Each structure stands twice: as structure tokens, then as C-alpha cells.
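Let's start with one chain on its own, the form predicted alone, as C-alpha cells.
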Amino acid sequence: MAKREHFGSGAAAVMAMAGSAIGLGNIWRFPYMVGQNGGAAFIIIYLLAAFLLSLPILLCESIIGRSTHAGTFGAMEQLAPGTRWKWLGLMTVISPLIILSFYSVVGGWSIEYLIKASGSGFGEDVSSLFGEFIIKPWAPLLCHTLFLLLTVAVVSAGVKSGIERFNRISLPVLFVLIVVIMVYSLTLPGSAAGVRYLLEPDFSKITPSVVASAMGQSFFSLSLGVGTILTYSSYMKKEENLFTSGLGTAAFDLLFALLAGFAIMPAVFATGVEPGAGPGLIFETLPYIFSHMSAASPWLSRTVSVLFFLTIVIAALTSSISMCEVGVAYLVEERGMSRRKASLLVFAATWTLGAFCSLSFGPLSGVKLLGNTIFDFCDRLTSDYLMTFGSLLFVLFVGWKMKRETVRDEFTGGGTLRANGRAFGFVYFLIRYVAPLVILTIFVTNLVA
């Protein structure tokens, strides 16, 4: 077997583990979550939940992957040989999969919003445009496979060429645009509404729903308990620092959901638009605002709008690549195959699942699971189940199947990093107690929901 890849240094590691982070959960799902549950409040409980119970799961993730070199599967036939925890490997392998295969077709959509963008523009009726893409069978799967062909390119290439590179570039990038954006929604006549609903909170919009809501996002943005963190820190050197990695790819992730709340909302309330307009908040509010705009400067229109799905395309591909990334290392690691052909049999499998998603809006519209339809069921399979599910597990095994001195060894650096043992009592704390009992609540409450 070839010799495993390693990041470059602690600062690749945070970039690309950032990048996993920062996707469509901060552009696409969290303006319109806040819309949807109160602004600033439901801002406040996500903040809170980040901190106090994302980056321990995180850290937890982080702590197995860099510990044992190895991938999901891997790592848990390391640290617990013979064991069901096994299954969990499994489960990590599998779960990252299913959200690619629906994930890039909404990342597909951002390509074709792209072309429009650069083209002819939206038009004056953006109404229906959303609806009346969305069911056609060809255009977008065309996108969907376009989408996973990028984000299969950069895997194949490998962890420093391919992922690391890739994300030293766009996250810079993606940091430049979503300002630029957020400039000049700014400017907009009427904006000012815009960010006293992100800053003012309103206590009673507090509900239990709220809550819960919050933390589901602080999950779905960190990309947690489906494999992906675990396997980006298998790729750490023994030298680098776990804590203060995990607390700069929460902050990158907190402060890029803030800028794409500060980009979006304003130019919601300067058109007049509902800020909890849902899911349809990015794909058919904003080209009707954009539309809005180019009534009074076609080009200026015209270069926003392209700069904004540009940056829905560069976010959606830092995710998608470390998805797949969990799938090809097993198959490189445990099966045996080349990077290549690893890379190759994911792109077939996500393809595959991901046009029976696709199609579910137009063809397939009428098949449903459980009440769902394709692409709905996976979604909710994945976030409201196996990632709370998966994150469970890892921080019971941390927490409760490795032993305490082995934890603080990988969390102090064997003891070199004096701040982080000071600060193991706390997160330790939350990892064995906290964490456990508010991950298992979630999970009922998404269970009976």
C-alpha cells in the first residue's frame, strides 16, 4: 500500500477542515433557518450550541482520526478491534455518500444559476423559474453529473495535491466574494431593516423548536457525525494542535454563516421579500431581487448575481469534496483500490442515487418513502437522523470506551500543550455528559417529530 498522505501543515488542516465546514448549510440553509425562526435569537442559540456542543463532537471526531491514521472504518477497528463499533465505521462510510448524492444536485442547481447568471440574465418573471427547472428530467441531471465530476476531480488528485490545494485557493476566495456581496447588500435602500432582524433579538421567538432547530444547523454546518472531520484529522501530523484546529474550523464556519446572513438578509428586507421564505430563499427569492435590481443597473445586477451562485459553487464543492474523501479513503484503505478507480466507483454510486433524487421533483415526483419523496427522504435520513445518530456514537466512544489518559494525551500533545490541559477538564466534561444528553434529546425529538 502507497504511503499515506499527510496536510502540509496545522494551517492546511484547518483550511481544508473549514472547508469541509463552510458549504451550502452557512449560504443556503442557515439565512433562510434564521428567517424561518426569529433572527438574531435563533442567531444567539446557534452561537451557544456551536461552542459548547458542535466542537466537542468535533474535537471528539478529531481525536479518533488523528490518533489512528485512518479513515472511519479503519480507526474503529483500531482503537476497538472485534467490537460493533465497527458498524459505526461502517455507518461513516456510508452516511457522507447519501448527502453527496442529493447535495450535488442542489450544487448542480448552482451551476445552472451560474450560466444563467453569466448569460441572459433572470428576466423580469423569476417566479417560476426555480419550479420549472427543477422538474425537467435532462438539464438538471446534466448539472448534477457536472457538479460531481469537479468535486471527483479534485479527490482523484489526491490529499495535497488535490484537497488541500483546492481549498488554499477557494477558501480565500470564498471569503472575498460573500464580503463583496455583503458590501453591497449593505448599500441597499431599506437595509437597515435587514440587519436590526439579524442583531435585535426577540427572547420570546425562543421555543423549544427554535432550539432545536439551532443545534440541527450548528450539525449540518460542521458536517458532523457522518465521517468527514474524522477523516480530514486522520490526515494531521502528530505535532499539530487538535484544539486550537478544531477551534479555528468553528470559528471559519461561524464567522462565513454570519457574512452570508449579513450578505442575504438585507437585500431580503430591501425588497420588500419575506425573510422565512425556506428553502427557495437562494434559488427563487434572490434571482427575483437580482432581477429587482437590474432595473436600475442591468450591469451591476448582472456582476452580483454572478459573484453570488459563484460562491454558492466554490462553497458547495469545499463540502462535497470531503464527503466523497470518506468514501474513497475506505475504499483505498480497506479495499485495497487506487485512488482513481476509488474515486470513480463513488462518483458512479453518488451519481446513481443522486439522479433518482433529481428526478424526484419532475418523473419521479409520485414515488415516495415514508411519506417522502427520493430526495426529501435522503435529506432527512441523513440530518435529522444518522448524522445526530453518528455523533451520539462518537461521543460515547470518546467520552466512555477510550480510556481518559489516552483522550488527554491526544488532546494536550502528550502533554506539551499546557493550555489545552487546561482546558481538558472542561471539554472533557462536555464530551462525556453534555454533549450525550443533548445529542440523544435531538434525536428523539427528530424521531417523534
Ligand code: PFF
The other form holds:
Amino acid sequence: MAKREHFGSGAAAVMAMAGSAIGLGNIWRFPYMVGQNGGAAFIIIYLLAAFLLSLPILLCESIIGRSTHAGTFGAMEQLAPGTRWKWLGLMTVISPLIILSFYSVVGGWSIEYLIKASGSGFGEDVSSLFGEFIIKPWAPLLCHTLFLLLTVAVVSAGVKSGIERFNRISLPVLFVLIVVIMVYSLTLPGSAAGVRYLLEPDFSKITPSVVASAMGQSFFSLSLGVGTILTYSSYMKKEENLFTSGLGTAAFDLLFALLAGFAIMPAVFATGVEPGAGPGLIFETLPYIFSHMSAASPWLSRTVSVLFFLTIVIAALTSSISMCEVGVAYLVEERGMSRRKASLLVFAATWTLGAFCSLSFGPLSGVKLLGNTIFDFCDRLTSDYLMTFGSLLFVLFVGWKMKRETVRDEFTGGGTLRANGRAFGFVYFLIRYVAPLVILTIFVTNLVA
Ligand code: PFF
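I've shown you the form predicted alone. Could you give me the structure of the form predicted in complex with 4-fluoro-L-phenylalanine?
Now the complete complex, all chains and molecules, led by this one.
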């Protein structure tokens, strides 16, 4: 078998992991959740969730990946050979591919909107644009195909020349784009209401269910429990610092989510429309805003809308690449395929499931799985169950199955990283006791809710 690749540096690994983390979740859910759930009060809760709960989970994945230098399945086989843990390895090969299937449909919509924004614009009547587009069978399928092809093209080029190179360019570009849009948005008359919406603290809004949804959002946002962080960490060299890489990833992800909030909400309020979450925010509210603004300054509004949809496409790509890599790594390392062939197989599988997801808005809208359309079923199955269940098993594995010494060794670089040595006791406590209990609570809440 070919020699296993590595990321060129710690910074490259952080960029790849942050690329996986920064995606649609930061843009279409986080800003709305903040505004709805107590502004700055929610941000504080989210910060605690991200650093005290999600970061330890991320570190567990990193420890498993880097200590074995193997993908999810191979890592479990190495650390717990011949045991049922191999099912965790297998589950985390499959879950990111399910996410990739429906994520790529949304990525496809973003491509369509980018094309629209750069061409004729959104026109006068934007209210029915989105609804009419997604029920069509062919155009969304074509865009889904295009998005997936771009994803697979990067992955099949390899860890260093594909994934690392793409993220090294994309991540700075994403930050520059979002800052430019934010500056524009903040200068619109009436934008201050959007800033208040995001920042005015209201602690009375913080209920147990808001805390649970902050945690759920932070799981999704950091791509946890589905093996992407594990696989990327397996490409990190022994001398890299797992703790600072994890901290950096969580910090970039949070920063981007906040910038996205300040890029979107001020414009929403300046136009006097109701903020919402999900596809409606990006594909209905924002085109409305852009077409509304175009009366005042057509050129500027066109430019900002192109930049905005470009940001979404790139952010979605950096995430989808990480999901694709989990499946490709499995096929290459465990099934002996070439990277090219493995990429094609992942493309075929996720294209097919994605096509069903795409058609579930139109011709297949009557097909229901446990009361959900195919798209919603895949979304709920992964976001509500597989990601939490995977996270729970990863922390249990590192906290209770792996030897404390091995975990400590990996975390402290064999004892050479002193600051990590000092933090280890606390982090290990979070991994062993706090994280499992909290994740279990969220998992059961999702099951009964
Ligand atoms: N973190 C991504 C987002 O916020 O959009 C979503 C995601 C990426 C989930 C990769 C899971 C994953 F494996």
C-alpha cells in the first residue's frame, strides 16, 4: 500500500479541521439561534458548550486518530481488535456519507444561487423563487451533481495536494469574504437593530431546552461524532500539539459563526424583514434583501450577493470534503482501493442517496420515512441521533477503554508539552465523567422529544 500521507504542518491541520467545522451550520442556524435565545446570554452558554463539552469530544477523536494514524474503522481495529467497537468504526464511516448526501443537495442550491446572483440577479418577485426551484426535478439534481463532483475532485487529488491545498486557500478567503460582507451590512441604515438582536443579553430566555440546543448546535458545528475530525487528526504528525489544534479549530469556528451573524442580521433588520433559520434564511430572506437593495445601488447589491453565495459554496465545500474523506480513507485503507476509485465509489453512493433527498422536495414528496420526507429523515437521523451517539461512544472509548497513560501520552506529546500536562487532569475529567453524562442526556432528550 502507498505510504500514508500527512498534513504539512499543524497550521494546515487546523485549517482543514476548521474548514470541516465552518459550514452551513455557522451561517444559517447560529445567527438565528443567538437572536432567538437571549443574544449575549446565549453566546455565553454556547461558549461554555463549545469549550467544555465539544472540545473534549473533539480531542477524543483527535487522540484516537492521531495515535493510530488510521481512519475510523482501522483505528478501532487497532485499538480494540476483534471487539464490538468495530461497529463504531463502521457507523462513523456511514454517518458522514449520509450527511454528505443531503448536504450536497443544499450545496447544489447554493451553486444555483451563485449562478443566479452573478447572472441576471434575483429579479422582482423573489418570494416564490426558492419554492419553485427545489420542486423541479432536473435543475437541483444537476447542481447536486456539480457540487459533489467538486467535492470528489478535491478529495481524489489526495490529502496534501487536494484537501490541504484547498483548505489553505479557502479558509483565509472565507474570512475575508465574510468580513467584507459584514462591513457592508453594518453600514446599512437601520442595521443597529440587527446588532441589538444578536447582543442584547436576556438571561430569562436560557431554559434547559435552550442549553440542550446550544450543545446540539455546537456538536453539528464542530462536525463531531462522525469521524471527520478523527480522520483529519490521523493525518497529523506526532510532533503536532493536539490540544492547541483543537482549541484553534473551536475558536475559528466560533469566530466565523459570530462574523456570519454580524454579516446577516444587520442586513435583515435594515430591510425590515423577519429573521428566520434554515434554508429559508439563505434562499428566501437574503435574495429578498438583495433585490430590495438593488433599487438603491444595483452594482453594489449584485457584488455583495455574489460574494455572499460564493462564501456559502466555499464553506459548504470545505465541510463536504471532510465527510467524503472519511469514506475514501476507509475504502483506500481497509479495502485496498486506489484513491481515485474510492472517490468514484463514494461519489456514486452519495449521489444516489442525495438524488432521493433532492427529489423528496418534488416528485418524491409523498414518500415518508417515520413521518419525514427522505431529506428530513437523513437530516434528523444524523443530526439528532448518529452525531450524538457517535460522540458518546468516542468519549466512552477514550475515557474508559483506552489506557489513561496512552491518552496522556498522546495529549502531552509524550510529556514534552508542559502546558498540556497541566491541563490534562481537567480535560480527562471532562472526557470521563462530564461529557458522557451530558451527551447521554441530550441523546435521551432527542429520543423522547
Ligand atoms: N460542521 C458543518 C457545518 O457547520 O455546516 C457540518 C458538518 C460537517 C457536519 C462535517 C458533520 C461533518 F462530518
